[in-house]
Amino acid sequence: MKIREANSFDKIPVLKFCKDTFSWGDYVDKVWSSWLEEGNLFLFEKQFPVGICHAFYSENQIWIEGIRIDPNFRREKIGSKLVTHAELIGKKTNALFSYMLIDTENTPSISMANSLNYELFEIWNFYSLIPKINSDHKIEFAKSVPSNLFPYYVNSWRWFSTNEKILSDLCLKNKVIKSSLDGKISVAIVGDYKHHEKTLIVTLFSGSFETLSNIISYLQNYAIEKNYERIQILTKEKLSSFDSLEYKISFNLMKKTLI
């Protein structure tokens, strides 16, 4: 038994145990190419391949993602094993938080979450848009944004914790657009799903319906014209009701603290 690098000869054995992960399937291998290049694709070996986790490391933060066990392997704490590799060496490059993202109903991975003394630290609920022209919308591109409003925004599925640095390149990229009414203000960050062609990834702050709507019109015609296929939102609110607009799932995001 022994934790190592994933290499491209894994994958097969690696999707064959992940395709049925969901009940729609899985998305490793959409992402497995990337989590290869990029390095701490980690793999659990009992002579095969039973366990994966891929780990991000950014600046202060660890992200934890992809945690996949062999059915017939599970209740033997792989996942966790996985998960402590990650943070051994998160620690050695100074890291001093640690995240994951579990769904809500998802109490088995939930309850190893906890057992590594990870705990919930906010909830994100996630929606779909369909792109379609629409025109009917009146935003503006922000030069500025309170820090308060986007503490975290969601790159490529991944939850990063902003400054004023980071929001201020982002506006300077016209990636943070705004509706203001009446004292109320609707805010979005966007940017590309890397891991996704044609994939538009939103962290939404929602002030107000009417300035909402204005984002949601806003987002639906900007896919339409730059050929995106489709939008997704992730937003700690409940978004009010829009035509095209699904909830799809909420999810907990899960923190611990390294040091």
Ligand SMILES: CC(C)(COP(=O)(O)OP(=O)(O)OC[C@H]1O[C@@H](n2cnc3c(N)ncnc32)[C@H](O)[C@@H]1OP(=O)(O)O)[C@@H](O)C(=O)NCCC(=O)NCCS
Given for the second form:
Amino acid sequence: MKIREANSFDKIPVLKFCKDTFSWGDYVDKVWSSWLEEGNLFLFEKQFPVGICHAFYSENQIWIEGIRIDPNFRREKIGSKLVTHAELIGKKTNALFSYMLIDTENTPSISMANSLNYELFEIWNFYSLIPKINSDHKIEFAKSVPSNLFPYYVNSWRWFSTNEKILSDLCLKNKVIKSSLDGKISVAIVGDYKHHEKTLIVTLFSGSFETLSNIISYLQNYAIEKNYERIQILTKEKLSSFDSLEYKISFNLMKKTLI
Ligand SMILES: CC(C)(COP(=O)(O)OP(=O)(O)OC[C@H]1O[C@@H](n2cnc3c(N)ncnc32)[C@H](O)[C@@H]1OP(=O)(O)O)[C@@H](O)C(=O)NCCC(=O)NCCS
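Since we've got the form predicted on its own here, give me the form predicted in complex with the ligand too.
Up next: the whole complex, starting with the chain shown before.
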């Protein structure tokens, strides 16, 4: 029994237990090569692979994702050992915080995270939006963003804490759009999903129906123009109903302080 880095030969045995993980299937097959390339794709091996977990290290944080344990080997602390392994590596490079994102209804995973001293930090809602030609929108590219609106933003389904520099770089790249009306404001940070092409990922702050409506129309049209097939919106707010906007699920953003 050991934990090691996964390699390309592990793909077939690993994907065998990462097919029907959730009611809708799984996404590990789509991200496998890109996680291998990034490194830190940890694999728990008995005589054969029985569990995986991927970690992404940046600045002072660890992002833990893709914990999958073969159903025949659950409740043997394999998931816990993989996460602890990922944390130990991060601690060596002075990571201060570790995060994971868990579907609010995934009780086993939330229990495991709690048992490893992760706490519920924030709840985020996931909406999908269908691209559509839509010329009726009034937005501007933000030149600055109050950092209290976005202490975190989502990049390729990973949450990163922001600071003035990160936000102003995003503004400079025209990645931050805003709509303001009657003293109310909605703001969106847009980006690509590195591991799944043609997917636009949006971190959204919604301040009013009208301003959100502008942002939504803009995003739909932008996606058509840039050939995106899907728009995925992550927001802390519960959004009003809009045509083509569908609420999917909510996630617990779990956080652990490592020191
Ligand atoms: C969630 C998952 C990763 C847990 O892996 P695991 O190796 O079975 O978990 P562990 O044995 O390390 O569990 C540690 C603790 O977590 C809690 N826990 C784990 N699974 C649980 C379950 N099904 N029900 C209740 N508590 C559970 C328990 O407190 C457990 O300690 P205990 O067995 O001494 O009571 C595994 O069930 C899995 O692969 N699920 C499908 C994929 C998934 O949901 N991944 C996480 C996405 S965020």
